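We begin with a single chain expressed as structure tokens, specifically the form predicted alone.
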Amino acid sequence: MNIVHITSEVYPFSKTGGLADVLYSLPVAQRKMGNKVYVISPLYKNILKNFEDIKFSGRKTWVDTELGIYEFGIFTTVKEGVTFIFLSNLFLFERGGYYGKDGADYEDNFLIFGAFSKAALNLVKYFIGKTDIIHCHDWQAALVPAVGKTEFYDINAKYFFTIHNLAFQGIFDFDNVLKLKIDPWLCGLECLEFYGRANFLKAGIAMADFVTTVSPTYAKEVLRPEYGFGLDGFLNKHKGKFAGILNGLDYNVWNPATDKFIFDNYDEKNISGKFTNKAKLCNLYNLDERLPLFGFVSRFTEQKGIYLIIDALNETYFGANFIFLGDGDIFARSRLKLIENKPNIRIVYGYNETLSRKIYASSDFYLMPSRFEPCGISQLIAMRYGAVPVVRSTGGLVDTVVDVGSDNGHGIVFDNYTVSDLKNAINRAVNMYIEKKLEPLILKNMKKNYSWVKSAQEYVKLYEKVLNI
């Protein structure tokens, strides 16, 4: 099978969240049941300045819109037995942040990521050739099953639509839309139109010929309103061709025993590695190793329950230490003044790979107090390195996080959006670690098994199902 991706970020070449991981570590699992895979994203600023092994293919494409004929060149490398392709243009991809600046997304995002999409078509049509499956990711490839079936209709390929966050739709005026010269008949209500303006999720919903999102509770929830951001009614409506296919994660990349950005390697059968990862950690920071470590690396949003936790910090001691990486818009960091000072509690802002996993490798436990949350990879990430997720009962992470009270229970799950549920499940966490009830959960975090295997085999028996319809 011919299986083409089309996303706007992927590890290791761009990335602002789940979204890139889930891009390579998915066709690299499916490339390793036998399938040709490629990936086409946009040449982010600094790109080919940090990955040298990335080369011009000698060959461009040009999206004609009433703004202009944009050209495009055409970069490839190939990893993992992945070809990873990049279309470039200075103007639309080169401006330091992806989809904007300063918390602000750019005004002109409809043109960066709608050229952005007619040029990837123009990638399968004449650079790839034979495609069974056209695989577009969250709204900013949104507009490729649409654009696809109206205007590159010989090519002979079914489209997939994966929804990572309903959250993020991808809404604007429908004269900025029309100025890219897709067809007039996409602006009807069936398609993009939505409230008076085009959505562009919308649209990768209404032509997509399967649509899915990236856990089975959360392809619940989103048919609901209060998950719904306004689309549970279209969702429903589509609900016939819809699933939810849980996100894996990539244990070679994941993996403390080889990590080279850790303090020290450890693996489940000598985990002494993970205590030594939290001295160094604490020793960096300056915190209290005998302590018990809270993680947290995530965008600074509601959706992550950054405002509980700074609520619940900024009410209560826990006699324990708090490392909090990320980064959030100019209110999330006014919130964050309230316990930034605190003795027990570190906030770096920004994104670091390296630092990332330093935290993730030394915290015994890790928070993620989601409003709501898709999938969620960071809760993954945190059990392979053997922190024991302390989770709000939503979306993914119901689907991989069982509380500690329940057979095989190896995480501490709330139920409700509270402060004081949150307290709650913390100060449990805090008297386990008082307790020394700590390393077998440590243990059995590390030896679940979340793996890429199984999800790209269930992706892979759905586009068998749709090409034999």
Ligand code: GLC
Given for the second form:
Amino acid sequence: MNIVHITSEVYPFSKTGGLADVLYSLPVAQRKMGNKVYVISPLYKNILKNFEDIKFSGRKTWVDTELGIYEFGIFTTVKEGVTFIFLSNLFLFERGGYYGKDGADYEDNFLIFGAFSKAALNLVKYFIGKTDIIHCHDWQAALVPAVGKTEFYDINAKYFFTIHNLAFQGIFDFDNVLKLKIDPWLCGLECLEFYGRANFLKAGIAMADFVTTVSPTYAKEVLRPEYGFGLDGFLNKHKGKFAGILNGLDYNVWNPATDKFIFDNYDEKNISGKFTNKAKLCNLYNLDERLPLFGFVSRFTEQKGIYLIIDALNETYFGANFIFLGDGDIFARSRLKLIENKPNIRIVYGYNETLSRKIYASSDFYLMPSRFEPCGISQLIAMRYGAVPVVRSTGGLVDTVVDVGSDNGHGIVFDNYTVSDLKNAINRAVNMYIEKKLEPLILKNMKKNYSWVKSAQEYVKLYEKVLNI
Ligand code: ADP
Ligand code: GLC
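Could you present the same protein in the form predicted together with alpha-D-glucopyranose (GLC), rather than the form predicted alone shown above?
And the full complex, kicking off with our chain again.
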């Protein structure tokens, strides 16, 4: 089968979150199953500088809009048998942030990702050729099925659309979106229209042949108003072509036995290296290594439960250390000031893959009290590195973490999105540490298998169903 993925980010070239992880590891797993796989993404600033193996193909493509004609250079590289294709355009993709600057989205995101989606379809038509499945990801690529079906009649492929996060929908004024010269038929209630504006994600749901999200539990949750972000009704309407497939983790990319960025390597046969990692990180950040260490590597947002954590840590001293790596808006930063001077808390702002790996390797526990979580890659990485997950029971966290209270339990799970439930969970963790019950749990987590094998097969089975094979 020939599969083309279209995405706004892909590891290791561009990444702000789990979307990028998935768009490397899923294609590689599909390639290993014998498929021909392409991944199309933007060539952001610095990618060429950091990855010398990416080469200009000598070809270009153009997208015509009312704001001008945009030219895209076509660059490629091959990794693990997957062809990664990058579209370059100085004005659209070389601004610094991918989606915005200083906490505000770019006003012309409709143009950046609308033009990108059209250019990606040009690539399929003129550069790639025979394609069975075009698999689009999140709102940034959500116009692809709509534009493909109304402008690219000769592309004879089926369209898949995966929602990695329903909270981000790409909503713009029609005046702007129509400048992309899309078929006006798409502006109706059954497609783009959303409270008088144009909703890219909604168009993806409407026009794709099949829609997935990234865990079975989230697929059920988003059909309810509490999790639906205004699209629960529309998803219910399309639920006959909607399913949840759990993300996996690439165990070659994330492996404490070979990870070059951590202080000492270790594996489940000998975890002593995990303890030296902790000692070295604590030393670096001037933390008492005898206390339990909780790690957190994430966006500082409501989704990730950062405000619950701030309130819990502001009210209580748990006899534990906490290290946070991530970034958030002005509001999150100002709230974090409440706890950032406490002797047992370290907050590091920014995106830093090296430090993130050190934190996963060094932490006894990994905090993920999400308000909602489509799947979550961080808890999977944490488990792989032997950090016991402390999570709220929502979305993909329900599907990947079982509370130690059950026979096959390996993490700490709490139900309600409240400060008191989170405090109880942290206290349970600290007590387990004090009672020296942690080592068997570390091993249990390291031995868990959330590889892509099963999920990649599930995707291909669904592709076959849609293609009627
Ligand atoms: P998200 O909702 O942010 O996509 P996931 O758990 O699915 O959450 O994936 C987050 C991914 O991004 C993980 O690979 C995590 O290690 C990485 N990540 C998040 N924040 C940072 C950061 N500040 N520095 C380095 N890596 C980060
Ligand atoms: C989104 C979700 C996260 C998921 C990731 C990859 O960013 O917030 O839960 O793991 O996409 O699918």
